[in-house]
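What follows is a single chain, given as structure tokens, in the form predicted alone.
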Amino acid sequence: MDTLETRELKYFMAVAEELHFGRAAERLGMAQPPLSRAIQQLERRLDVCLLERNRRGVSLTGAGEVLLREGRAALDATTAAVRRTRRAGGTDSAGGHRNRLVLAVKAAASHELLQKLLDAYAVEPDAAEIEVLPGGTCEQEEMLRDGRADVALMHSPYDSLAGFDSEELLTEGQIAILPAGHPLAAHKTLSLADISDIPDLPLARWPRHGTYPPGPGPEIHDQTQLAQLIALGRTMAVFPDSARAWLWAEHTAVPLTDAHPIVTHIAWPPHSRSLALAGLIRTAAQL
């Protein structure tokens, strides 16, 4: 048997992520016994053991870990296909076909570059409508993989470009964004060592892959929250130099001399055949 149904993958993914049949059944909105039977039937069809079940609970086998990884990618691809198909079939208010691209960006980066790109593309013949989809740190990769976006501005080394085609657009340094009244804000430059382990000004923590890194800094949910906490003297953050565009009067930006450079890329799925997307990428490469 070399095929899997989407329903089977969703069932297995819920159990594999929860590692608990009861919680997985609740998440899926079904009773536990039929879920257990469905997983057992899947294991028989694949002729492998996916889950270890004992008194301590449920754990993944080696085969289960493979299916979790591959299954997540397969479900993302299915979801992406549905979303992009619906976008391709969209209509405008007059009932005609609406050519639209969704561009995912970080809410706090690449403002000047983004504006130049949108302005340059808007004057191209047959330019598509561009919907800009702002997101938090490291969300652009997920948006591109699951079809919420057709193209994204991504930043290495923080974002993974694995599996995407991409074009390099901009390289820039990094800055520490500090409360204007903090003693460090008076420095012309800082090093990474200068801003590490400061008791009264811990680094802000952004979610990455669903979890926050350890540390004493506040958990950040959006750019507005971050800007306010910096202004109040509760945290600091490190961003590409282009983030100066959104700073408040209560903020100070100080260049970091030893931080690695940030490279902005425009990235897209390698299998895309969209003429509108090709046009946007060509415009970006010419900036």
Contents of the next structure:
Protein chains: 2
Amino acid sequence: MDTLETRELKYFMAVAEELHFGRAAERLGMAQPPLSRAIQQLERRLDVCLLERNRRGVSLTGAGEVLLREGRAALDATTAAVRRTRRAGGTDSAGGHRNRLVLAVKAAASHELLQKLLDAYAVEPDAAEIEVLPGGTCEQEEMLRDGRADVALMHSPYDSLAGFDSEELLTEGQIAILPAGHPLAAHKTLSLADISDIPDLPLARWPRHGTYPPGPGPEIHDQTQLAQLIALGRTMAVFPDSARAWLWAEHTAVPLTDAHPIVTHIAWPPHSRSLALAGLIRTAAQL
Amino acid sequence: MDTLETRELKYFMAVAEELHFGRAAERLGMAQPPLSRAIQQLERRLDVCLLERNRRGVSLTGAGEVLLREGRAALDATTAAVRRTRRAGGTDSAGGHRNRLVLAVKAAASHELLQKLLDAYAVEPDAAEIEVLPGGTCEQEEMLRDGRADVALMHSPYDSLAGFDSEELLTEGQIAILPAGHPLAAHKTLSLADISDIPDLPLARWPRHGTYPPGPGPEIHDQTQLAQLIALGRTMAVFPDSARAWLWAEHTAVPLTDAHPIVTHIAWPPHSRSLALAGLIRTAAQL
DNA sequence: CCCTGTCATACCTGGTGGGTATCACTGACG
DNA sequence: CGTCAGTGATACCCACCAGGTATGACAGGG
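Right, the form predicted alone is done; let's see the coordinates for the form predicted in complex with another copy of the chain.
The next block holds the full complex; its first chain is the one shown before.
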């Protein structure tokens, strides 16, 4: 009896994330009692206690935490299988565009490298069609894991390359982007200590998974907003060197001496067997 | 409608591997008609043609091949989730042995490195109990993928490290193990060309996934058998250098000049978060 | 031309996933 | 200290569908 249906796994993930049967059931679009029963059956079948039902709420046991982590990977693998299968099938029998790669990139990342890559790949003899899929901060990892993308440009150490194959493409230092008139902008270089917790220039907050982290900085959701707020002297930002490409006249870039370098990788799922993907990776490695 | 139940995936995998509904149904312990229907429903739901039903047999479409590959990974991830959850739960609530790592090793691999690793780890302050799980050729990868093991010693280039995190532990050359009396045993070194297709010393065949590859050599399933057959002058073998440890008086080891070196890695699933595992890896890296 | 092997169709049934109503329990609050 | 709100568990019911059996359609081989 070591079977685990996708449906049950979804149920458990919902409960494990909400830590509340009612809300989890609502999120799943079902009533609470069947959900309770399903989780009980699951625990009985696996012969494992997954949740600690304290009165007033639910908490995860050790085994529950393991299943939360491993189950996420399993669910991602399953939805990835579906997505990639549909794409492979697509207009398949109708002889449609079978050769197509989805490349996930960070919207805020350097266009220069991407442009070079796309140009270099386009002249390859067996070039597939590349669909560029821009995403938010750290979303590339997720897109690669759940099959929305076939290959991604990722930025270590922000993105985790764990579980992917990858090639290093580019290493660059980081710069602080400051309002041109700010006192700090006069420095030739800065250290991280210099720019942390400056009251008049709080770091802006990007949404991650739809919610904003707490903090004093303004909430933003695109690069233009950020550029404008910096120009207005309301905030500052830390970016890889290549961000100089989009600076305004009202901005000043100051190199950071002690920030870790940003390494851009091209990454892909480890068992990919597509010729088109292999070509793209070869092209990238030769840049 | 992008859902895919584990059960359906199992069904598809069976059909895709057998390429025959009747045999697949038998393997699944069910009748053929429901299986046919399930696959049809799956194809309709995904809106993808997975199988080409030629009269006289079945073949995979492109999309079917994708699902076979991705689905294997998804199923492995699911069973891994179950296995690791059960292990984490185990005698959990009863306060039993929660700290336990399963280490997959090749039965035929060098005991020297393994011994050093286990000894070094045993003295760690937070050392978990290590269960050594010996497996056949290239089985480590499978065991790590489907959760039977938490960590493994693998041997590149034989094992694929794709999708795992790993650390290099040891690089060694390869030797030919010959009957002491054989003419070739007199050489100081040999090349791969020297020892390929020698009529009186055909390479022995190990089972892989329960079946033996075709060839002239004897079928064996353990190292002692192999040692005996070499001693009897019936076969020869190619092994990493550390195999010298178990040679008999009737054996002669001759270095191979042009065989690729064997690199032993310690490998683990990329998203592991166990403290015990981290300790073992740290210990291994310091050997 | 029939027989065999293959997958698809038709139909039936039992198990079960899901719904509603309700219970049992606990902590908060007047 | 009684009441109430909020939680998860239980009881019961129904519809749906997974799976079985019987059979059909169709191709290839003797």
